[in-house]
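Take a look at this one chain, the form predicted on its own, written out in structure tokens.
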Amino acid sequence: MIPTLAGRLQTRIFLLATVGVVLTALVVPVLPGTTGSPARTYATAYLILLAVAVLGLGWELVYHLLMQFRWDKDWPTIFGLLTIVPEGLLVWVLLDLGMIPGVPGPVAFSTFAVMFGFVWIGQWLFVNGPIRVFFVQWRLRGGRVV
């Protein structure tokens, strides 16, 4: 079954709140360009993750609109992977302009790119594999987690 808009929104929030949180915790200690206390680095990383979650809900609306022009109303899997580019660019621009609330000072691009890429690829891999094992009914309910 093709994921519904509600299913994609739920899946995105669920993945960021579970897989994203765990992957962020794993990658923060090895991020390049971080200085200062580890607590501040973790706080900044999780604020960026929260910004990705909030902005991602808006992206899902855009993707839903674009999918209406496809005959099967779905993305090929590679399109799901390539969405890393516009989403990452938007978050980086907002971060660079200081428009993400609570993020103290500038964040190095290398730090952002490693964190965003690691978390994004991890979530994409999870949604294209393990989620189908752990949540057997996920696909049959249009991608809804709840």
The other form holds:
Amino acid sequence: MIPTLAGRLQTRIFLLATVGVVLTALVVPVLPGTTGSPARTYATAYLILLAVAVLGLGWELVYHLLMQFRWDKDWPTIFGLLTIVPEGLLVWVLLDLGMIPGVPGPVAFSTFAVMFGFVWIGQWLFVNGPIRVFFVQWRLRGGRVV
Amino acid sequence: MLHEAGIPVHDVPFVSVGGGLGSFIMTDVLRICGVPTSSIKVLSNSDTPWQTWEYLTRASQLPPGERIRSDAGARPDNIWGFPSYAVHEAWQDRSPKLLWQVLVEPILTDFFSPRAATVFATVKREADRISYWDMLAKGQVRMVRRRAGGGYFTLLTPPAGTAPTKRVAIRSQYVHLAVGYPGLKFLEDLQRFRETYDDYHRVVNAYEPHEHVYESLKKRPGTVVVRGAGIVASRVLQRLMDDRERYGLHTQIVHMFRTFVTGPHGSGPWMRRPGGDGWAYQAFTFPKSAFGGQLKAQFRRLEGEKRAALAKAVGGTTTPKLRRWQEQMRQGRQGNWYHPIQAVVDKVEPAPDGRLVSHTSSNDGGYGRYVSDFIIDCTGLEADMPEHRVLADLLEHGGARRNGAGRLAVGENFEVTGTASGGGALYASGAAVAGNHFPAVDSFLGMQTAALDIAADLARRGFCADLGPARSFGQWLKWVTGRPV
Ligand SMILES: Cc1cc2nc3c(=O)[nH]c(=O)nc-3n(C[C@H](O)[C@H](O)[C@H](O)COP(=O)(O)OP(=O)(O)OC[C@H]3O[C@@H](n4cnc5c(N)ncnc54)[C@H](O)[C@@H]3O)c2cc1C
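Structure of the form predicted together with its partner chain, please, following the form predicted on its own?
Once more the chain from above appears, this time first in line as the rest of the complex follows.
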């Protein structure tokens, strides 16, 4: 990817609102370690997704800063995959501390890990190709959707 | 006037002059945007869109089986760049290694690049799919002139014997120019040598066929002076070094850098380009983000001197730091048969035994004298833009003007500034329009960028459909399944 800052932020929100929402809907019924009603699990899952989006805007600023040290001002494919580690850890710690607003109760690590990993990888795959099928100009505009 | 001169006039709304990859990509985009073949004519002296590119790559030591410079996503046959060339070749070769390479590039491996042959084959397939051949009309374009009633006349000389008249005129609302490089550029001292001594054998330009150099070195050991610091110099070195290894030759290589880069360089930690051993290292012809990211956006925002300053900071001659080349050069330095030096050549003369003597001076004030059997000039392609007749005519009579870099000035939608004619428009892409808002325009991805921006402008004018998500998706499905547009 060769994102601009605006492109990063737009792509992040766009992906979570589309691919993220759909993949979450698909994965929730098969998540391990869940307790309580499906409605409750859905609510929790989407709150986590929202948290990833909000925190993600902050992460994008950090990534954008780091990218400035690269001569090509690019963001290699593998970075998009590996950043799952810091981002996942942060969300998990906040979740564990009960600091994600609205989440009704404790969430098992297995539940979180499967959901987060599934959505992350799905988005990463989507952004590394299929997105361009719909938005030809996406890659030519630094990842801006609009 | 044309009628009086007995020149027949044909009507077609859109004409693309050139018929190289730039014209091909333009027509590809227009076809995808719903324009029928009957509304487009490509005027060219080439039989295929890849002909000139194939010739230049082959001469400059990039045979079909070798890998080119641009990356997996730069597919002239596919405006989406998906699936990428890496996926294409991985499938074709049954080689998951290539997928691994695009996954970890450029951190753990070099960037993936497709083979030149992959580009030829896929462009051929796409040309068939969009019925490119139906739009192609062969001939030499003489000039493009504005018409009094709006639009343009393009004057074409068809190949001898193929038309009843020597010239034909095409009347169109829109014209697109993609005429590539006007010609080869020779270093002045080498040009002087060639003319003075009428020797076109020992002093060659890397972009002209020079196989005899390698053949001769196989028969008799010799010394070669290589001049230049770009990717073509790298490829010529690779050829010399490959041959050395393959045939057990004793070729000595003197590599002259006008500017010898000793390490990373630039104005600060955020603008530092890698370099060393003489070279400035960069994967592509521009930093990657110039093709569509941060640098592209910056160029668009800046104007005049500030834009020129940025161009200077990120431009210049570079070559990718490929692991294979690094290893070969290391061996050459160690074995004392590859000699990279900083030198400016003052003149070249024949030695009494017929070989060549290069008289050089270096930045540290020293003088040198290097005797060699051959000199390979790897310093460049394009001559001045007005060397091209059609462009010169446009500058003189068509209202076009030059930008700060000496190329054609164009607006953001690649319309050539000052050439509007009634409701018609004249666009250009490729090397002729470097130095405007988009520096990477002379590349596959750059041509696609230009074509998409031109098509968007034409859609605004009502000539073709908008390429929104629905059309894009539908057309991509057709591409994948190989159905006509
Ligand atoms: C050695 C080499 C390697 C390259 N490698 C890469 C790479 O790896 N990746 C990448 O993205 N880009 C690469 N490029 C750049 C790429 O080749 C160009 O961007 C592209 O080919 C330019 O297309 P074009 O249509 O402008 O020019 P061309 O492809 O050269 O086509 C111009 C055509 O116009 C015709 N023509 C000119 N004048 C007239 C006239 N008056 N009448 C009729 N016909 C005329 C010529 O015959 C020619 O066929 C490379 C270029 C070179 C030289």
